[in-house]
Amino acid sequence: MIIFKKTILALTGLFICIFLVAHLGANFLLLLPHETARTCYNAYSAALRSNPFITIIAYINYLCIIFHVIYAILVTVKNNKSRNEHYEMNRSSENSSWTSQNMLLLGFLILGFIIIHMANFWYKVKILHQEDDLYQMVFDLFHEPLYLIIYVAAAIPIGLHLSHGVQSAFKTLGLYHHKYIRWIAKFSVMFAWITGLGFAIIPIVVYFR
């Protein structure tokens, strides 16, 4: 049963990736010059709303991310009970990386953002239907100090959970064969800091243009 909820957070983690590898590419199209920025993001947002295949992708997205949280908690408290039983010591410490350790407390504050960002984008879109210049939307959050400085912490928690997050769920797929481990542990901390550092230098650039 554990190897299966193990599966699950695989496979709804690499899942979210692609989408967090997407919606990098798309905050890239802000750092253009700011009348092309403009144009560019909010023909880009047009036409993400008005594919249905998107609309469906967006939803896969929303339901990874909470079956995501589930099995995380799942096996997070499975794990511990686990280490209860079989140690008299935890020592847990001295096999792994304070990463390994704290995903679930890292997860959490990812989870915290993602609430705000979608309280701040997803609400004001769907539901409000604040749909004009969306560009400007975000041109202006990312001009609010204590935005930008929640937007840009943000950026710490989601670099350090993909660096053993992604390594993880290859492993748990079986894809983490000893000759690539190496490169595939390389392959994580250089997808982590790429998606780190793009999420946070954005709304840097953008807050002092």
Ligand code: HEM
Second form
Amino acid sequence: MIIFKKTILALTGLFICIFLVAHLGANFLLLLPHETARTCYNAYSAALRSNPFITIIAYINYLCIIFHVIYAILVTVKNNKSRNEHYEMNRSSENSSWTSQNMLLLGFLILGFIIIHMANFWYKVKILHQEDDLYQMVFDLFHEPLYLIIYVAAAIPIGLHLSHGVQSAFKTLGLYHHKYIRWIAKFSVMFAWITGLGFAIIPIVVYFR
Ligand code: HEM
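Moving from the form predicted on its own, what structure would you give for the form predicted in complex with the ligand?
Below is the entire complex, every chain and molecule, led by the chain shown above.
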């Protein structure tokens, strides 16, 4: 049963990673010069909203986030129980990193960020239909120092969570042959750095515009 739970955790996590890559790529449009960024970002978001395929992917993504949180809690509770039962055999605190032991905490920090983020954009666009100038909405938000700090700081738990989560997901899915261990670990850390730095740089560049 734990294998099933970990597989759901891995698959939903990897789907969210694919969303993150697409989301980061799209948000890099914000780095273009001011007026070009406005035109491109607004055109991109209008194109997304009018595409039914993207709407389906968005709903799959919401479900993945919900299941990822639920199964992360279930797997952590189960791991903690068996760690207490077999403490002497396991001793995981001696040979695993701080990140790997605090994935749930990091996940909750990210969830907190996502809730704030949804209130900032998703709620205004999807519920209040304030969708005329999304670029201006992002621009105004990142000129508020509190949100600038929140968005830049969020990159830390995101980077840490990804650096362990991606390699752990591959391991769960059985793609962790000893020949590839080093490469998968390197790929995970590189992916985490690119994603974390990417999401941190955008608000800073927009703030200083
Ligand atoms: C520079 C940082 C970011 C910017 C400017 C940004 C911008 C946006 C905008 C404008 C939307 C609403 C799009 C729409 O409904 O048309 C959105 C949605 C969303 N963002 Fe972000 N985002 C950023 C970082 C992140 C991060 C780090 C995460 C995850 C950890 C994230 C997760 C989401 C999710 C899950 C949605 C909902 C997607 C959907 O409804 O399809 N975003 N973002």
